[in-house]
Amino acid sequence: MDRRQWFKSSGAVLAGLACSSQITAASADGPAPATVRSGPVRLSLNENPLGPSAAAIQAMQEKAAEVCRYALTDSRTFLTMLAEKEGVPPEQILVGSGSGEVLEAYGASLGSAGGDVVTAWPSYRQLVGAMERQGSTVVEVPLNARKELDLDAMAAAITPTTQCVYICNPNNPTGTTVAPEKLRNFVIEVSQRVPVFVDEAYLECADDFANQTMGGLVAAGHNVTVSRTFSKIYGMAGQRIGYAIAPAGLAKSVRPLITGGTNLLALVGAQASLADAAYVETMRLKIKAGRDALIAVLDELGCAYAEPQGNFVFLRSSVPIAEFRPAMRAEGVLVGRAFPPYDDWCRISIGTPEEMTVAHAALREVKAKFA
């Protein structure tokens, strides 16, 4: 038996193919196998435990014996595939170890002493944190009453020293989106003054991706960068692969700050995911079903929540998160960290149906405890 046959027969696939205690496949071919639970249900990190497509898992298994080789051919193939998908030339695409690496490199490139970056707050902080480490000042604009980005206030916060405006849509941790036309107009107008970065890590989980994405503005020549990841809807958080589409000049300046090549299995898994045409829509419906079921429990319990469009829900815990988190853990569920100033709110990710059954029961128990 040669190495390739051994890997196939033994199922000894590298880290990232296993989710909890088993490999979970969530493709259009059928439901994922039931998850065997060992320890608390982890709904704290916005992972997608429904798992990668069956095609992605198969592709990674078939390539596992070739991890001794650099992924040169696969890197070029993936770049070509992304360029065709996004309608831009390959030189406008930045590929990283998760979209987080692209955010880090972009922030390091634009950050400067004496400059500033405008962002909503609370929101995802990786890009603005990278700029801050380069000496930039972070200008935090509070969310509106609906826990949405306040675009008017963000536009008003721009000054001659602003180096970048960062938009996370859907926003993390609140899960809310901005009305597409309003966001589109904002990006077009603001990008004439400063670069705009739109982080769409969760947008493929939303109800209307095609209408909400700002990717077309990059292809149209606006000074905007849009990032995506395979960690969320594609269920590949452990394999670390993501990308951004950016203006050619900006991409050229950011690319040298991306520190390493993407691993082979991530590349082939991502390619297979993109080629699995039915997967995204099937997964989007599964995530929406999980969101809707969680919202139904929150409505039953009288809990307020932000209007969710990601693979998580931001809910009012009514007690300090410092008390709510250990109470949920005692019921077998790990939930999100604190997101000041919302210290009595909690972010809960969408898990498998089995995990969400545990979470629903935990919410009922904890709500009764604090009543």
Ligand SMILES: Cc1ncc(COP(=O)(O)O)c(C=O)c1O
Given for the second form:
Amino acid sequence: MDRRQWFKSSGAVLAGLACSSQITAASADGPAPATVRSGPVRLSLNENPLGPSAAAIQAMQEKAAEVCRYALTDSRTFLTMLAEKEGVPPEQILVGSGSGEVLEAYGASLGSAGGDVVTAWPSYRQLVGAMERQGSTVVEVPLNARKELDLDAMAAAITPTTQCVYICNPNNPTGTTVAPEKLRNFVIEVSQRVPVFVDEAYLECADDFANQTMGGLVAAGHNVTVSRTFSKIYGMAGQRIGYAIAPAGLAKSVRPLITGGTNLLALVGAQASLADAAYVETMRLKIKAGRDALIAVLDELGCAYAEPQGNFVFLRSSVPIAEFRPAMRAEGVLVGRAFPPYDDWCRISIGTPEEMTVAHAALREVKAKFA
Ligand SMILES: Cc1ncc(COP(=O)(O)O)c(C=O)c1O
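We have the form predicted alone; now please give the form predicted in complex with the named molecule.
Everything in the complex follows now, all chains and molecules, and the chain you saw is the first one.
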């Protein structure tokens, strides 16, 4: 069977799974989950098709008939749960329709003062983009040679007009993290001058979350905001729920800009996920196994990559991404967009083992094509 025939047959298996409408969720010891999508394997958006937790699916199913009600009680329960988890009062928590809504609201609030915002480049752009739309100038500090945030250069880029420093850790799209002690010192020092925002959307996927999270600095009263999402390790991207913990004054000024209110099923799914004690560690290990298997293929192909800690890998395609991407698509795999200035690099998300088998084969095929 040649590569194309093989892809077609594996595509048929995936499509068959999709059509069966059997949604198998990830559970602590359960079987590998089945994909629920047909068509090409989507590894372009850093979703987590290994999730959500079986407990979250069950909780959402059980609550489905109650969507006629506003989610008042569940909102309060969720806030209490988050406050306990993060060690801050509920007033310091901002819940949004995905953490993206919180980034938007925070950016809209701080950007209205104009000035500038310091960020790494390339990095996730939602918060700084929101500030830019309000009139702030975005100061983009290049990554270092290992494609990590250059904290010294970022500190040096702060001026008297800087309104905020945005840190994405692990960084999207490179997946790299910064040394925890270095980041902690940076946040403590810099936050005395300007508010710092640490986006930890992918941090639960990384080794040693407890040592790496900056959440404790919010609880300790520093001028730092930390955001988290249920879209990544919790596998609930479509449900749109995330949050940030922020200094009380900042939370108060940002909250009115969060306009929607969280939907009931997202709230109960997120609550059940948090209550599923084994879930995060089990999922972290599955994602790490997916990363390690992908890295093994990259090593075999002699392909460079940035040290990954999220649910994705940033690898050197060696040919322009504008050519590499359609070639991967032709092999049945959607990969990330261009992230200039790294125009011959490519971001691939970690999918299910079945999806990754298709991705590994596509990489071998495409690399051979461009050799
Ligand atoms: C670093 C980072 N932060 C925040 C988000 C927003 O995610 P969501 O709105 O689904 O929580 C994303 C989405 O990909 C992201 O990569």
